[in-house]
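Next comes just one chain, in structure tokens: the form predicted on its own.
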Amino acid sequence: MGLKVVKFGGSSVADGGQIRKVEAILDQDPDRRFVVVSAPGKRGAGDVKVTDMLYACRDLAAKGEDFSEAFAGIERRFRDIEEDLGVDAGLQPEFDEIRRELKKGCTADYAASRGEHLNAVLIAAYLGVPFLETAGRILFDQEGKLLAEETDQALKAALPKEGRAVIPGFYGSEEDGTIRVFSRGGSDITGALVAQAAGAEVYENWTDVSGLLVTDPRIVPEAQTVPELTYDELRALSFMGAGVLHEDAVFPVRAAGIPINIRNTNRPQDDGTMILPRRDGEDGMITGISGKKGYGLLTLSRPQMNGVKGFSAAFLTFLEERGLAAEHLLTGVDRMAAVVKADLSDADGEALAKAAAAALSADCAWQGGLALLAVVGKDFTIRAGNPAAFLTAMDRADAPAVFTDLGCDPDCVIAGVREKDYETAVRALYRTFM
């Protein structure tokens, strides 16, 4: 096997306990050479990850509040971990800094990245292996849009040609030096660059499932790993609600061509999911159920509305100057759609409704309280029966399809249904595909 990026989520180095299962794990395989560790996550119920305790010390630093007590806490995490370990990681001199950057009125983005910033420095000090900045190679615009082309030139350039190396998830920096940071579960991108910048043979994501699982198990307790899908699947899924993987890490492996295989740290010894460009098996098995509430449905009716220019135009516009995106756009026979990220009152949506009629010269009725769901499948939308099976499933559970959307993805199929709804048409959707 080649060269594998190896990240490791927040709960999988939380404490020393973890850390040596990830000593353990880069033992049984050498090409494990590029490690990528997020901020130590909850060690149980009631815990706090390190990322919100920096938060939360900047946020009283930023009132003027004393947050001597609440930093030393995040001291304590990180003695208690090198204590376990029996490592001098030589932290002292990081603590210093940070809490005098603190003082000055640092960045949210500055405080946050510190947590695997000193994990990182501590867990390479432990597996006895250089450390790795990701500052200044993992590179922002002024705008905090990451540089693609130019992070992958200073990787390539810092990343050893022998040996292993601790590279810190999440952050990286503008040209001047100015920390930037991904949005949450951003480790999994950094692994991802990495991996790219690396041409690794695999990108392995350890976190503390056994890969993906079909559906939210809260709803289905029965939920069976998806042993692989492709790229495209992973990203509806992901976009869909599916928390598995940091849905912008799919984009720097898959230009490369670089499988993922996400790991369990606590069960090493399972396969997990791969995740590939394309996969062999039966058309129309599915791989995922997947889905997030929230919605609302902005409908519009008007006479000959096909042959009115720039409609379409003027309706995305209005959704726009109010700060709504239409994620999905339903079309009929002079009548139009918009599926909107809203969670409106039922006063707040009939205002809106208003506002479009006057503004598009059109009827206009708003539904709240909705939710969207996906089943995702290689080539599931053109299997015959399966579309027919999607609908009928939920009508049987009596939580009927509001609307559906078939799209242009022959691999997704899209449902809104009411919110009240949601976890019983999971079930009958489950029921009837597994």
Given for the second form:
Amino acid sequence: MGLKVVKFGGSSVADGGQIRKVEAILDQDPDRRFVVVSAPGKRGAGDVKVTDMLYACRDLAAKGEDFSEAFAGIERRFRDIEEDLGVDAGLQPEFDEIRRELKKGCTADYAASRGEHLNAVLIAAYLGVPFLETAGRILFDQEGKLLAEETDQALKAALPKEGRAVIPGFYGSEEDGTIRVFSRGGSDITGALVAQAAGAEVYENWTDVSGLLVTDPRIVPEAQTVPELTYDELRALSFMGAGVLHEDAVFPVRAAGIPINIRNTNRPQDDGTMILPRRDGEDGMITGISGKKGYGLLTLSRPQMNGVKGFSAAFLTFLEERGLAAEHLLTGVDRMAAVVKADLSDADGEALAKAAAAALSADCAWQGGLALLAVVGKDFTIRAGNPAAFLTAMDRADAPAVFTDLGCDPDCVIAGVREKDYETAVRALYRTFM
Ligand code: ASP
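Form predicted on its own done; form predicted in complex with aspartic acid (ASP) now:
The complete assembly is shown below, putting the previous chain first.
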């Protein structure tokens, strides 16, 4: 078998017991060579992630307040792990340096990155595997944007040809060494970049669930795991709110055609979910139902709209000038509507519609308090009967669609429902299509 890059999320490396599970997972398969780790996450409900503790500590330092107790709490998290695993990773000089940097007014990025840094140093020492630094290898420009090409080359040059390496997730640096982090959950991106540079056969992303669920288990407790889906399906689901993987983690592996396998550190016997470039053997199953709240619909109508040159552009500009973006556009004859992410009060919605009416010489209306939901599945919208079953399911459950968008994507149908009907609609759709 070929090389595997394995990334362990915060809950998988939250304490000594979890890190022992990581060790067992590595012992099972020598192809699991590059091990990307997060900072210690929550050990249970009510616990605090080390990354959040670091941000809080830096906030105190930036305000000139005493952060010694906050920092002692962070030190204790790592000391407890060392003690539990019976390892001395030599972290004292690291703690001293971070404390000095906090005093000197370090950036939030630097402070936040130390959770991954310390944990990778510790886990490398415990496993007896070299630590591979990502500062100077995962490269950002001065605006904090990833330099993808440069990063790929630097990683390719640094990854050992044989044996394992433990690699900290979440951060890299500008070319001058200034530490930069990805957005929250960004260790997923580190894992994907390493997988791309290593030409991995698979990118295993180990977390605390046995893969992607068809829908939110808080709404449908019996929601099943999806055995496999394509990058496109995953993209549609995460765009609509389903969250297991950082959205930006897909691009590097997708470009290289590397499958992602979502696995459960607490149940390594489960196959998890496989995310693939394409899937054969259509089984007619949907892969997901996801959605999000906090939307409104701005509808315009104007006779002979189609003949008015530049009308769509003017509408989009009108929204943009107000800091609003049209996440979806719906068009009809002499009618156009934008689905906008905005939680406006009735009065603000009305004011927006009035302003649009004046600016665009059209009749305008705002309907707020909407949720968007999507059903995703290969060729879902073009399979006979599906769109009808979709609408009927919501109607029968008394959670009717306010609008639907079959759009130009055969794998995804989107509907708007009133926010109060959202959970009912999701349950009705799950019952219908699963
Ligand atoms: N530790 C970082 C966070 O909590 C990054 C990560 O875990 O992926 O967001």
